[in-house]
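Next up: just one chain, as structure tokens, the form predicted on its own.
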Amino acid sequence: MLKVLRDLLKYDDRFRIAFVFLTAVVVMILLSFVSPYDPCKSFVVPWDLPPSREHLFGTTSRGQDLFWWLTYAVRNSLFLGVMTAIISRVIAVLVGLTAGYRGGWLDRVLMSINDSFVILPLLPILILLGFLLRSRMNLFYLAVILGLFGWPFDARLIRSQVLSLKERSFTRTAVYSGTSGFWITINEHLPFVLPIVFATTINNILWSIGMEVTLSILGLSDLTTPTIGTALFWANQHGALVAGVWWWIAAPTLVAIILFLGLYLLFMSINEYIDPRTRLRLIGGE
């Protein structure tokens, strides 16, 4: 791991920069622990004043002061991509390792489940489930709905992937020695599908931010829990462009910012990286 980490950070200038934005990431996410301000009380620091010394990102219409109220946005965010993101990829693992192995009947069934997920229109869906479930909603219910949404495509790439797997001879050599299907996938199909697995989970956090962002915008999400949309909801419902307060806008705008091509740089860094062939052009062939 070690290696990998070193790798990276000398020889793909993408990594780098994803580490330097990831890291300042970390850093607000730590310091949201140390706040001095409670993000659910208001009033608690005059309004409206712009970026200072005193307060880094100013203070917003609600008396908040919003570099400390971001630091709890962006842990909640990047909590809600890290849930929803672990039980799409507990589905897709499950479904593309059995429909690629089993096959037959199985493999038609379950891809046919995958296929009509893939074609159902997703957002409706969640504006729809956001207004009946509109009183209950936190992150927790909102990470498994979008989990519950997330997975399809990345299924049918595991299961191309085991497919291709199935016809290679250690796994003919493990059917002939009496070895189970499940020990199969598990022992040696699924060590093959866990870089792409891993890749997939970046691209799919990213997918569940972008998606509370949009939700809490249209105001069907937790309104009261501190999240990247929340802030801009927040923001939009205090004219704050019309009234001048351009920094509430601006400041959620550029952390959502970082934290995308933070995540977005990794996700093509450790792309590249898993394949051999662009591995060894990345690092000169050593």
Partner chain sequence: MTSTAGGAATAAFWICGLQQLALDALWYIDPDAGIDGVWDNALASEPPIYNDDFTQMTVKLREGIYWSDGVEFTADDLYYTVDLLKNTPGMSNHGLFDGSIDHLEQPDRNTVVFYLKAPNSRFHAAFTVRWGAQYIMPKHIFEQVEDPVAFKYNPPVSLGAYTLRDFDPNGKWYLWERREDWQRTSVARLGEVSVKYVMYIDPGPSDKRVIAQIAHELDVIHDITPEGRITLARESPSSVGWFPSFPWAHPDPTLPAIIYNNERPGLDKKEVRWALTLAIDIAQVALASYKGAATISAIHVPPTGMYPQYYHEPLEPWLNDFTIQVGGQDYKPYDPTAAQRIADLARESLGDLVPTDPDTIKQYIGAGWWKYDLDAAEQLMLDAGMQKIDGKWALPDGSPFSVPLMSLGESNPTMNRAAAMVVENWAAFGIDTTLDAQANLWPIMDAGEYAAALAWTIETWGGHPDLFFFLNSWHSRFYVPSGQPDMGSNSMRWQNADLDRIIDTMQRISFDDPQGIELGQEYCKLAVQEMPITPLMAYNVFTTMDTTYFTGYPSIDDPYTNPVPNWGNTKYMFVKVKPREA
The other form holds:
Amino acid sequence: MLKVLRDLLKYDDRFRIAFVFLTAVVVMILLSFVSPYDPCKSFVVPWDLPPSREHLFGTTSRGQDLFWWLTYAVRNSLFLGVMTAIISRVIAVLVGLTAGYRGGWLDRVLMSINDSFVILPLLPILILLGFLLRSRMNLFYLAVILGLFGWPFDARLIRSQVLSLKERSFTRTAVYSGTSGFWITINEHLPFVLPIVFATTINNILWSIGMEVTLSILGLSDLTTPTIGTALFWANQHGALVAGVWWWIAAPTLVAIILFLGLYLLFMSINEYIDPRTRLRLIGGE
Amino acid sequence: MTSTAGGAATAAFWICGLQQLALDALWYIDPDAGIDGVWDNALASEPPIYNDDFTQMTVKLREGIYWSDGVEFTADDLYYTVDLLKNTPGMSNHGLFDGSIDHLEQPDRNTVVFYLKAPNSRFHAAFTVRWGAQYIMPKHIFEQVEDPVAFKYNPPVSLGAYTLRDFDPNGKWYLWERREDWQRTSVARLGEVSVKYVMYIDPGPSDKRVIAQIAHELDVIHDITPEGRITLARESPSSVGWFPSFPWAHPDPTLPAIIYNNERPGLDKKEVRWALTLAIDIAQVALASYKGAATISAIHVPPTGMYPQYYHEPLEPWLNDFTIQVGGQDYKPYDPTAAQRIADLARESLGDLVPTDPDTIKQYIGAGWWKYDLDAAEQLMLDAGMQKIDGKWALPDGSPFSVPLMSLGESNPTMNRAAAMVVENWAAFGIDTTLDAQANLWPIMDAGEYAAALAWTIETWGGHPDLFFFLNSWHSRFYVPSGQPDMGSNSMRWQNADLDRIIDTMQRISFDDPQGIELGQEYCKLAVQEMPITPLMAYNVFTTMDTTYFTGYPSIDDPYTNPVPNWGNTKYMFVKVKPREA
Amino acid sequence: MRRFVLRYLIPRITQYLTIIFVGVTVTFVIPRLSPTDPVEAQISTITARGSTLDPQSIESMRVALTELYGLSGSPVEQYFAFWGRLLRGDLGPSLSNFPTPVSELIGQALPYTLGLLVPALIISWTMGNLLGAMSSYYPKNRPLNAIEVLGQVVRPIPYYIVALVLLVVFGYFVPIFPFSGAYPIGTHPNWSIEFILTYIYHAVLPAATLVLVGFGGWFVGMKSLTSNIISEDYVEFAETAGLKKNKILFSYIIRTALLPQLTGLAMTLGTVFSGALIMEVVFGYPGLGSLTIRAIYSNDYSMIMGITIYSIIGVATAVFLMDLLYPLFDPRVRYQ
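Return the form predicted together with its partner chain of this protein as a structure block, the form predicted on its own having already been given.
Below, the chain from earlier opens the complete complex, with every other chain and molecule after it.
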């Protein structure tokens, strides 16, 4: 593992940038545990102060230190992303393996549903859901909802991987030796599928955090939890732009770009490292 | 634009200028002082004439008023309007008219007599515009229409001083032109209508409105954030507001409050409601919501229009001496310095924009509010038998006591920000609470499926002291238990015998009876004692007017009407606003 | 031909119908899980703002609205009634612009969304593919590499943030583009040259958002597809045969790689459409996105339903049409 890291750091520019960006993100997350301010408290510092040495990203119109507040935001956003990714991975792996291994009518039905979810425009559906579930919305529910919608691209990818594995000889050997289908899937296919699962996980985290930003802007997420999306939501609610409190918009935007780029470059880099042929993934961005 | 002469049923109705420029009603009550007094006989020539037992209402109409297509306005139109609505399900006010009017008579071309099914001393309220009311429809147009419910009244025939000249099919703008014969409308007797063209525009969210006014592209903007207003104060010297300085906003006669469901365990106790009140730091709420630019109220009527004179000032000595029982002792909860504290805190970031004169502060920011006193709040909770378990309040039997606070979501930033602050205050006091931002909290409140909400159930005439306007549906006769939809504004489910008596007495006296104010004050005292809801502040609307091209806008110093452009009363602005001399 | 119908056409039509069935069913089920009753919501919207309605009149309105929204009967009956109304194109009246039908309002907004989305999609797809192919064929070209970096940097950023940055920078701090809208206040949409020019001027930033976020994906995809092709024998053969470089690039390399990219375009339509909605919110562009946010703010439940269903049917139909056109480009499908 360390060797992989060293190789990537040595040979891949993208990985180096990703490494720097994600280290910054991790540092912020760690700092949130020693934050001097509770993000749920207002008017703990003077409000509307521009960035300075004392307040790195300035202060908000609610009297919060923006830097420390954003440490929680990054933590929560990433938590959401990881939760979503876990939930949707479970579905993607199950659907992908089943469809790929069983084939036949089950494959056709699963892939038909799968493709429906790929093509359906998600945002209007999520807006409808968010609109109706708003009172109960929190990060966990949001992760579940996003997880329930975030799997189809990857399920198809895993299925195609399984299909190509199926043609390889060791599967046939296993079948002839009488091993049950389930164990073939678990023992023989999963290890080959896992690298793809890992790569798509990063992409899924990215997608989930982006969706949270979008839904928060529309006021359709849990607004009292600090996230990158709610940072921008509250800045808009306080008219930060025309009020001249530009840092309230600039800082979360900057943090978001670092987080998104870091994850994206990591994804690209790992993707190629694992398997140059999985470039299929690169065709469409989620 | 759609057929809306039947009542305030659509959004486009007040955004496009229709109710301000083209529609007219029998009477108007100004939310402020009015041009010629609070009461204006618009299409009617005099106030409603009731018989002794309030079962008949006679309306006399003005002569010489014409529709914009040249047809004269007569009692035929009024008779037709009411008759059509009474007999057409699906049109607004159908239920009201069908339920309360027995029959109509039209003795001559300027008179209509309403025979009511039951005595009702406030029946004229349906025809009296405060925000909106029953506007009169043109008989000669609608009688030729097959289905009046689906009829698109476009272009509308106008009874106001303007006609619709052009509009954007996407609803971005509506252009109105002054009628050649504007003298033949009801506003003409109050002055000259000088503005030739009026355009109502949908300019997008607050930031876009502010930027457009700084560029002098929009003369009147409203519903902007406090921050946007502060930016205008700093960067656009030609922009003026209702108050000449901080807090600028026009306080609408609506009272944002914390509304409790008085039937929830815990919240059914007056001590608990009082404890929650004393656990709110009004100064922080004012800062978080309006950056301090709020007009606060300790009592249960909005501190706006003529109400400080009718209610707030006369009650101040009583408030200063008012006591509640805390731990068996008399406790004075009133803090007369609250507004002063808000001004001092606001001055920290806004400096000289905030007034210093105590009288000005009282007029602009309000008088006192309730103390922020966590010790007293704690004692009150204990008095009510509540327990504190692991730093969180629980019900007397130890089960959880949870008070999530609903608020209006992103469409209403200031209210949402106020609610977020209250949640923070309560959490600090050990209440299990969360912010529950809802785009539409009204149905949830009506159904009683909530614990607390930051919203409003108290709206007043603003100019006229009669409180029957909102108290009507608070009578226990209309009480509906939680779980079933409430049909009035008593969504907190407050039932009180004294309140019933006050409401009954109000209904028996006439609208202008001086006893009305006394009864209103009695209601205010009762509400303070019981605290069924916690009053917060006026609904401040940052309506901002650019004086680059026009002058004569209403303000606290010339409060002839409300400048908030979506109100029907703003039709009076057009006889006072004049182009600036070049 | 029969094989084509059986193997290609029938499965595509089945898939098309499946998407619509899944989408419509989801849209029907979601609101019925919600505690909020649209009838109560509508009544409250009217009573919230100081209307003088009394209890009796509200009750009679409640009865009328329940009738109007087809909320009577069992869920199964409602589901069939829902399909029935849908097939007749009737999505009911908008709550906030009562009684204007939802379909009419969507019909007004749709041209703006499509007028922006379709050109932006074509530009970003063409540009991404062309530049991507060139970049793999001329790997040392500096401007191409710079464009690749730009595309890769913007690609993972959510549409909202890209739109916001463009608006703040080019609409506010350096105001060279309009801050809001699709055309100036006071003008009517028409076909004059003058109006078309202002329309394009207003569309620059919104379209730039979609292109910037979109083209990077096509760029990388094309680059990796073509780099495989370049190493294939026939390309080397063409080169040794002395064919012109541009001819090789366009006739052999890009043509071959375009087919999977075309499939990719169909697969991402839903995502790009979602991005266009949120972009419109930022720019106040009068399309479906702005209609959506207005509906959210005014609790126009029937409008949100309508927009969701229209989006599903619209995107599914677009994908289906692309599937139908696909055989024109790919002879293998035709002759299989």
